[in-house]
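Shown here is one chain on its own, the form predicted on its own, set out as structure tokens.
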Amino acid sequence: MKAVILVGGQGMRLRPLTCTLPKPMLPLINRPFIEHVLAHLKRHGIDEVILSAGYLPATFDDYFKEIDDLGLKLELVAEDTPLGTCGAVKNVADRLDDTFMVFNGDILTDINLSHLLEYHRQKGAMATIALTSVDDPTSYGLVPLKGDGQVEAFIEKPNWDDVTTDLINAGTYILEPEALALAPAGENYSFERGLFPLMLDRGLPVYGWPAGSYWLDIGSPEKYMRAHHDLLDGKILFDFAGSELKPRVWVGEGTVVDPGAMVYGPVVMGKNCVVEADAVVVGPTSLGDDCVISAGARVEGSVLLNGCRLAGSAVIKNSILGRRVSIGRKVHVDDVSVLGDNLAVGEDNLLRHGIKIWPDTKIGPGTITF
């Protein structure tokens, strides 16, 4: 079976991390997020994948040239102009001659795709939408169902008085090629507001399937960090790379943890990291390759990407550091703050309250202290 993964968005809510990488290429437990999606597809027998890209498409191309162990046939199709969720799939309709799947490229999930396909075929559907339950449905588009599983309506971001279900679109679809014939070519067009409501209006068989699975949109700093925490906490199955230094502490090849360091799992460290004596690392925390945690520094509940360096007495708590971030002495980063790639933060700075700092910035000593 073939699948299309939508990876064209700019990931504005995840900036500054997405200033230099598209959202699906951001690391999740030290592997590009898209690799988690591809591994999930492969487990369910999908062996041909088209990636529809628009933002920094060369990043995907360069990455897939470097790997050959996924066992999938991959094709990258770059959009000249944004085409929307359905428009992007319509753009590759000539490659889709049988039942196919569509995935949003920023969803972490363990939805049973085999069961979803079985349901689609059993119902004789032209489109089947995987659904997930959420605590606050007013922030999403609701998808109430009839008794037989057919979609009854699409309700965009309702008030609480109008909420009749907690089921929302989970960003995973199965479609028959005939459905794409209804979509205009070369236009920005969406599944959610365009094709699916049109199919309902025409009385075509559109079904919903409540998945009851883990589901998380990684599109904000809070959720990107939560995805790391959930994997580390075992809320979704994951095969951690490296060796287990002690229970729930995984380290990559070449990583050195001083016996005098205090490391409390769940923690994952990439390759060639150094954690010095008297440093403290408290999980759930993920360190990328080549990170250095100096003596007296502390990392807690955070995500550090490749090449981060923390000087003594620095504290990183519940925050995200991009690639090659250098943190000076007595710097405190907290409250889901996000630092972009190649930052240098001088000593005695206090970065809190969800502050975001763009890549390639240099912050002098004692500059930010609120």
The other form holds:
Amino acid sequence: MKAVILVGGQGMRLRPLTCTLPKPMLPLINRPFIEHVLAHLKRHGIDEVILSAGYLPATFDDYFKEIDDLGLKLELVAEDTPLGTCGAVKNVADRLDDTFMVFNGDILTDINLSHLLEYHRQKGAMATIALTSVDDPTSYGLVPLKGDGQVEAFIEKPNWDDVTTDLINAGTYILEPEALALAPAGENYSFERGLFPLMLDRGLPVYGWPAGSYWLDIGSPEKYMRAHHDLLDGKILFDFAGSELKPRVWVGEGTVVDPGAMVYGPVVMGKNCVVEADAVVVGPTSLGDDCVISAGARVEGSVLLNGCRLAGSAVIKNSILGRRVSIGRKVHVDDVSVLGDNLAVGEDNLLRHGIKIWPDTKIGPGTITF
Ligand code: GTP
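The structure above corresponds to the form predicted on its own; please provide the structure of the form predicted in complex with guanosine-5'-triphosphate (GTP).
Below, the chain from earlier opens the complete complex, with every other chain and molecule after it.
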């Protein structure tokens, strides 16, 4: 079975993290997110994957060149201009001559793909869309079903008055090549607003399958952080790399945690980190490789990517630090704030209320205090 993973979006909502890495290459517990997606596909017997890229495509190439044995055949296809979700798959239609799967590259899920495929075949569908329920359907595309499982309509971002179901498109599809044949070539075209509604209009068999599984799109800072918390809290299967220093505290090779440091799991630390005496790390927290948490600093419920350094009395709470962020003394970061790569924050700054700071910025001492 072949699968296409869509990884070409610019990930605007996750800026500034996506200024330097495409969303599917952002680490999730110290592994590029796309690795979690590939592991899920492999568990369900998918052995050939086409990555449809467009935004910063070289980052995928560089990464996969370094991996010897992925256990599946991988091809990267980069588009010159964004073709949209369906246009991107149409772009590789010549490689898809049998039933195939399509995945949004920003979804963390354990949907049972084998059952989805069984359902697709049993119904004789031309397209089957995995569905998931959400608490607030108004910011998604709703997919109400008829009694036999056929899709009744596609309703984009409805008002609460028009909400007739909590089932939304989970960004996971099974398609027959005949469905793709209906899509226009070489233009920006979407599944959600283009191909699927067109198929409904033509009376073609489009089915929905409520998956009832864990499902989260990592498209915003809140959700990117929640994905970390959910993995650390064991809500979805994950094999933690490194050794377990104490229950639910995993550390990579070369990491040194001073016996005088206070670490409360679930916490993952990458390789070669240093946590000094009197530093406090409270889970769910993920530290990348080469992070330094100095004496008196505190990290809680946060995500720090590789190479972050906190000086004494710095506090990072429920926030995300990109790669190589340096935080001065008595800096307080809180409320899902997001700091881009290579940021240097001088002492005595307060970065709160979901502030986002772009990469390579230097903030002098006592500059931001609201
Ligand atoms: P936002 O800009 O924050 O909305 O994120 P996004 O650019 O990732 O868009 P969205 O979340 O709607 O995309 C869903 C999935 O489709 C993601 O995995 C994207 O990488 C992918 N995607 C979106 N547009 C394109 C495109 O034009 N080409 C390709 N190849 N992939 C796309």
